[in-house]
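As a starting point, one isolated chain is supplied in structure tokens, in the form predicted on its own.
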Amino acid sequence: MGESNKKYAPDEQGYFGDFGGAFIPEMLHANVENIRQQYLDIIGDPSFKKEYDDLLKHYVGRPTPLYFAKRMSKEIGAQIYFKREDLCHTGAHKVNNTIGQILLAQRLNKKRIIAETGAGQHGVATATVCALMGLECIVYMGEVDIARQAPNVQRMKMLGATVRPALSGSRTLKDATNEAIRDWINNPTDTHYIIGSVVGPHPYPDMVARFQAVISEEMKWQMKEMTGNENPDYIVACVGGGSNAAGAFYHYLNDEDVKLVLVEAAGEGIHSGKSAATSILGSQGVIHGSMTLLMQDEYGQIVEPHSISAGLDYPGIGPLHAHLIKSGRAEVYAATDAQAIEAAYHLTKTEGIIPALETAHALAILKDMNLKEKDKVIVNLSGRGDKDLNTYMEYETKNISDE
């Protein structure tokens, strides 16, 4: 579990330099007010951390691999080593995350959990938390996500959950975001809200990063043991608001000779208007509770992002991305659709690894990062593909019939 890293950790505000904070209705604020005052005692007392640590390796199947990638390192003439969070249960990293916050909803007595999703791995994530501990579940899913992410809804509800769609707006991850919120004002007593991200209002942007800190500490003891060094050159992660990324970079933060490379989704092409590329796009403003950077026009109004893939199509990044980019921490990449797919296929045939559509996204800009032989590159493969096979048969059968 994540300690704090003095120079990128929030302060008493929940602030990660200009970006973080809890911009909340009155109707949140005893709900948001009740966790923050609790989580750092609930997450260091010795019986959550042994509960966390048994479910981890037992339940979820942690630790996960550090894999070389030999004949990718060959193409791309560098070290490419791969971070398999896609090995965990349910498929991806954020399962990381769910388990540590149904135990610290346990222990604040709630009985019903709520969550949003936009690929839907943190909605299976959730649902499979809550069949594990025989707590309802709400899953709100944006109505064009429930579409494209089809096996992800079935497992959700094969799991006991009620998934809900958000029918506003785009219908996608934001709107389904501003649903559960919705729910959480109406239900604050005895609804606990498993944000998937490292978004939201104070603390859940640090209490999320905790949770998938889990990530940059095996990765440490794991390179240490297979090159004698346990700091890479580079670490690589996919962004929408960030919770790979940042438990990939956790343990890294105060090490600055570890280039961190956040990699966002262009969509059709950064000024296309078709892009969630947030940290090129967007400006300083509040979305869902706290100060961040968000794509919005001359007026506030929030931009609709796009993003084949669902987990990165979100108008915003998490306020300790937004710091670490601002600060130069931290460097971004942009990668299009036809760029991830492309990645995607390349991976699968080249290391028989199918990647999610977000993972591929960080997996796209590798050969334009000017890389040299003897650097030392992890990328966080942060989800499995299984999810987005009817996105890749779409583009195999699109292109099969353009040729």
The other form holds:
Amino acid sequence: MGESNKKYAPDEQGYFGDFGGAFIPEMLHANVENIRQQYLDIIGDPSFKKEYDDLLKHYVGRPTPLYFAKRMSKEIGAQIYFKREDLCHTGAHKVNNTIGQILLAQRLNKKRIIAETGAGQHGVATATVCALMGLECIVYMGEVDIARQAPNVQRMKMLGATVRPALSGSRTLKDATNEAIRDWINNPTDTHYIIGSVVGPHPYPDMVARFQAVISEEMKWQMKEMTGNENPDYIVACVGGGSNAAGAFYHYLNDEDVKLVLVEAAGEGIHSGKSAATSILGSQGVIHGSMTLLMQDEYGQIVEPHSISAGLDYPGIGPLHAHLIKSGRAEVYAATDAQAIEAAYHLTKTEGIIPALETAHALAILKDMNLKEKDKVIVNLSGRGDKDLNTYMEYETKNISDE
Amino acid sequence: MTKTLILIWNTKPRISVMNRIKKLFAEKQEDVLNIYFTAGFPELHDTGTIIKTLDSAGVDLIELGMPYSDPLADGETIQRSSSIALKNGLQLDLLFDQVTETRKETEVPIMLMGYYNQIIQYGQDTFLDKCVSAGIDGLIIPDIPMDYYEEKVAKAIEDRGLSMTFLVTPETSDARIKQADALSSGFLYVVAQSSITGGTSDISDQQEAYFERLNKLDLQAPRLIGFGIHNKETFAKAAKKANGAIIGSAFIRMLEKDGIQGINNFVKSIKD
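Show the form predicted together with the partner chain, please, the one above being the form predicted on its own.
Up next: the whole complex, starting with the chain shown before.
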């Protein structure tokens, strides 16, 4: 788990600069406050740390490899490394957080687990740890996402979770999050809400970042082993809420020589009206209990985002990232649906790795970064693409019929 | 000295009479009936008619919902009325116009209920000035944290003579109830059960015990009980344990079924 790092750590109230806090109705206060008071003690406890480390090693399969992508490097004209979070058990980085939070939930004596999911990766990772610990699991998922991520829905069901469709609003990740929050209000004593990203009220953004920090903790010693220097020149990660990016950046936040790059989903184009590029299209406000950047209209109504990638189809961004962007510490790019799919095909054919659609956004912008031959770039390969095969196949069929 | 005071008085939009919510509770401490509905629902321009009909039917206080895209604390009914109101084209400027017009014909206390993001985007000072000029008396913004409120919002609200209401729930600690009470200048909103809005069950012994606990805390603000209050029985039971109660979702459901014509009967069925 990450140690707090002064400049980019939240203050007592959970603010990263102007962003963060806990803007929640009173009905949520007791639960959130209970976690806030205890999370640092619980995750700092040696017995917690031992159980967490053991599970990450023997169950999740950590450390995940850092892989030097020779063919990709040659094509891009830079030294490209992949942090292989796609090789985690369940197929994405999400499980780092769910392992941490299920151990926390046990120590808080919670018997019932709820979660939201977009692409289904966090839902699967939550259903997995609930099966592992024998706890009841309810996953909220937008109706639209249930349709486009069918394999993950089946996995959650097989793991024993109840998948409840979110039928409100745009019926995607934002609405699944609303429904999970409402469930928590209705079940204030026995339930823990495992939020899947670095979003939500304090302490969630900090807590989830700490559980994902293992990614950059490993990157440091792996880079040192492979290159003699633990710092790359760039770290690139896709961002919806931003948990994989938070994990990949965490131990590098104070190493200002390491450039941090976030890649948002531009959907059908940043200004097409069908986009999820929050930092470009968004403004400051409150979403899901956090002061951050979000996509909204002049009256503060939250705008329905669009991305082909269910995991990035979110109108907000974690408050840490809002702060990194505003302070200039991180740079933001955006990749369209089409660019992401092309990048996924390209990675598959160049390196034999089928990436998740979310991850493909991070890959799509490498050629636009003006990298130099000697630049060392770590791309966080946050998830594998099995769940997206339908989308990939449809694209291929469409392209063939277009030709 | 007098001159300075007058100057200050004139620089800010202020209500010239006593805040209508304060006046209400100064005059009436029992069976206060507060009805919630969403502005712009069922039809865009129903807001004023509903307020006036509720007033003439004998409702004491009106809580006007500012429809929001993501109403976290609300159940299906208010989610639905909010989304219909937004589709109808209701937005805050229109809501202020509707209240301004209606205010010419009624003195019923009106509060706005909404989410903080709406106020942030409108601009806090602009929003509060508009509230005053439209004749709104108070606010319920359930997602403003109390500490944040004290630091960044309270003064702006107090300076304008508006009332503020905070929520407490069965899970709220005594110390925190006292903080919410001290910050509530309109009334304290006693959330009857640990849930989102829109419940339809009876009031349990456990809930009654919680209402009793509040009564023993020697609080300064009047108290209204809400969430799950949906008929004569639940209203009467709740009102007995506080200064009155709030009905929201049940009223919205009635509007969906019977429309504006049903208002008189509905209020009658609660009060008589």
